[in-house]
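To begin, one chain is listed below as structure tokens, in the form predicted alone.
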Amino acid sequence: MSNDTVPAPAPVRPEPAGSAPPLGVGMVGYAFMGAAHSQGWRTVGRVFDLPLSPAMTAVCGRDRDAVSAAAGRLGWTSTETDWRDLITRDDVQLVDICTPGESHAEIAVAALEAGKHVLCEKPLANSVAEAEQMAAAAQEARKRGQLAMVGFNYRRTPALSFARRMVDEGRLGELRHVRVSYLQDWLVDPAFPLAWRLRREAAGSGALGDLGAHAIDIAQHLAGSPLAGVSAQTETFVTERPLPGDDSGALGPVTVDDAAIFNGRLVSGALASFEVSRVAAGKKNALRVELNGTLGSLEFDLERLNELHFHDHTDEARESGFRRILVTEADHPYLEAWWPPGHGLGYEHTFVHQARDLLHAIATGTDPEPSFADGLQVQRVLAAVEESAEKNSAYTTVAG
């Protein structure tokens, strides 16, 4: 076991006497998502009153020097170079998985069997079979008191959390349409190298799994109803890209989609439409959500993430229209712990809220949301989208 201790960053404030009991967190992976999750663990106890105090015990990565540097930068106390060592540590009670999808199932199942709680990044797995294995392992672990959650962080955006509350309160009436688009442009340039996200064996799928998983989860979560079936098209516009670290100009095949468009019907009867792309020029992280019901409509734009736009269709026509709701009040979701009204939050705060909700679930023994079962449902929709696109099918039923 390589239990290398690294200098911890100076704490913002000392822990008060009699503080909440510690919960050791071990994280696997330290790149983009690892940094985002670290921000959540590092910050949550300094903002919210918690029943458990997360201890950033160890971070794991295969490159000893790189993971040591990451630990010092991100705030982890020690390092491991093999996740198998991480999950057997007595000072780690929660394993946070921030690796490519190809390793999610193996790490999550082993961690649950080792008696650990698990947080796993989305999408849950690279296939329905792997997701089913993970959901079954989580169900068995639940009997022993271990909890498992999948990291769909956009649920923790205060505006989208408030949107869910408005839907639950009946402010939109009966939902008829759900529209979600999630567009990025980082693959427009054909010279962008063949990164792991462009290889099916590592990523499972392309824009569909990367962005579509978020879109599907948000649609089902806000509507309170799963998708029953879909009709889809996918496309890979750049089929070959330069091999990383190869100066010869050699190209390798892109084995995932660049973009996907699909329609669906929710079990509730509402219609849903989705568009996801990583080749939409000018779109950096453009997640847009629209809900239309018999009594009103809601709109959300991640690039204006502290706002909702709401139309109350019960207003008199001469006064009706969309109005902006600035979601920064103390009685909006999560905002009781942050800044005065009008002082907006950002992307990184969703990971703080994610950590908060999971810690409360563990402390109370409450099933966390989204669960591995929720992640499996999203995986089944992703599989149905691919099947529909491959068969050029008018409609493909979601399995399960």
The other form holds:
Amino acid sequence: MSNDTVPAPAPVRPEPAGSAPPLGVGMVGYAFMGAAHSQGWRTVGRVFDLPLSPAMTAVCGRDRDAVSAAAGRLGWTSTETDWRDLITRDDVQLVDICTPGESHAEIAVAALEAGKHVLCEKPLANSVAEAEQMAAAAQEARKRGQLAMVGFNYRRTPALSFARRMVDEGRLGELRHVRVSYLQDWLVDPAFPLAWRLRREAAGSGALGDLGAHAIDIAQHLAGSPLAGVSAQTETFVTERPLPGDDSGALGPVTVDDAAIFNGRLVSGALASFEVSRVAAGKKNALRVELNGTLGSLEFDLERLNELHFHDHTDEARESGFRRILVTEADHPYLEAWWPPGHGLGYEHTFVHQARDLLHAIATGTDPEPSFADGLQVQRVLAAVEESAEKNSAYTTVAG
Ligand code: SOE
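Can you give me the structure for the form predicted together with ligand SOE, which would complement the form predicted alone we have just seen?
Okay, now the whole complex, with that chain kicking things off.
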């Protein structure tokens, strides 16, 4: 066990007098997602009025030197080299899991059994069986007052939060279509190495679990209805890639998809279509969402994340069309705590909002969304997509 204390970075702003009671956070993993979550924990108390004040108590990683460096860089007070030691610390009440999918289930279940609240990165797990185990552990823990949430952070862009509000208020009428594409291009180059995200045993699936999980969550969340079934195709275009850290030029097999396309029917009756890819040249992190209802339509593009385009179909035809809503007004979701109108937010703010919402849920004892049960349902959709693709696109019902 390490539990080394690293010098804490100087606070940006001193804690206000009479501040909220502390809640110790312990984070496992400190790469891309760990850095994003750290940004959330570092910032949330300096922007929002909170019922609990998160303390960045400890970060955990196997390599002692690397985790120590990460702690200093990201703002964590101490380190652990074994997550089993992290989850049993008395000064940690919330365990934040930012590791590859292969370890989510083991860490989350153990942390819940150790009496901690849990935040887990998406996708919830690498298989439906693991996700079921996690959802069951979360249900048990709920009886003891512990909460568990999945990190589908895009729900917390102000624009998509506002879109959800507009759907709830009936501004789109009855939804007919939900269309989501999520495209990246970092795997176009066949020389890109066989990283963990390209190995099924580590990542569960490829673009499907990585990007499709977000797309499915967003579609179902905005529509307020789950997918009933899907018809899908998946493809791995580059089937072998260079082994990381091996200069001999040896290749290893890619065991996940590069891309997936699928369509389906929501329980509400709306039709949904999805396209996800990590080989779409020129698309960096292009998440696009479109909703068409009987009274109007909405469009969102993560590359212009402060905007929402709304067409009100009840407008007089001669004046109707899509209008751009700049989602930066104080009464837009989350914006009351940020900048004056027009001073937009970015990707990292979704993690601040995620931390804010989870802290409020813990303080008030309310169920956070998305829950582990929601994460399990997304996992079932992912499994149905893979099953359909194996059966040459046969319509496959989502289990549940
Ligand atoms: C990598 O493709 C990735 O980091 C995803 O894993 C994240 O969930 C997404 O937000 C950005 O892209």
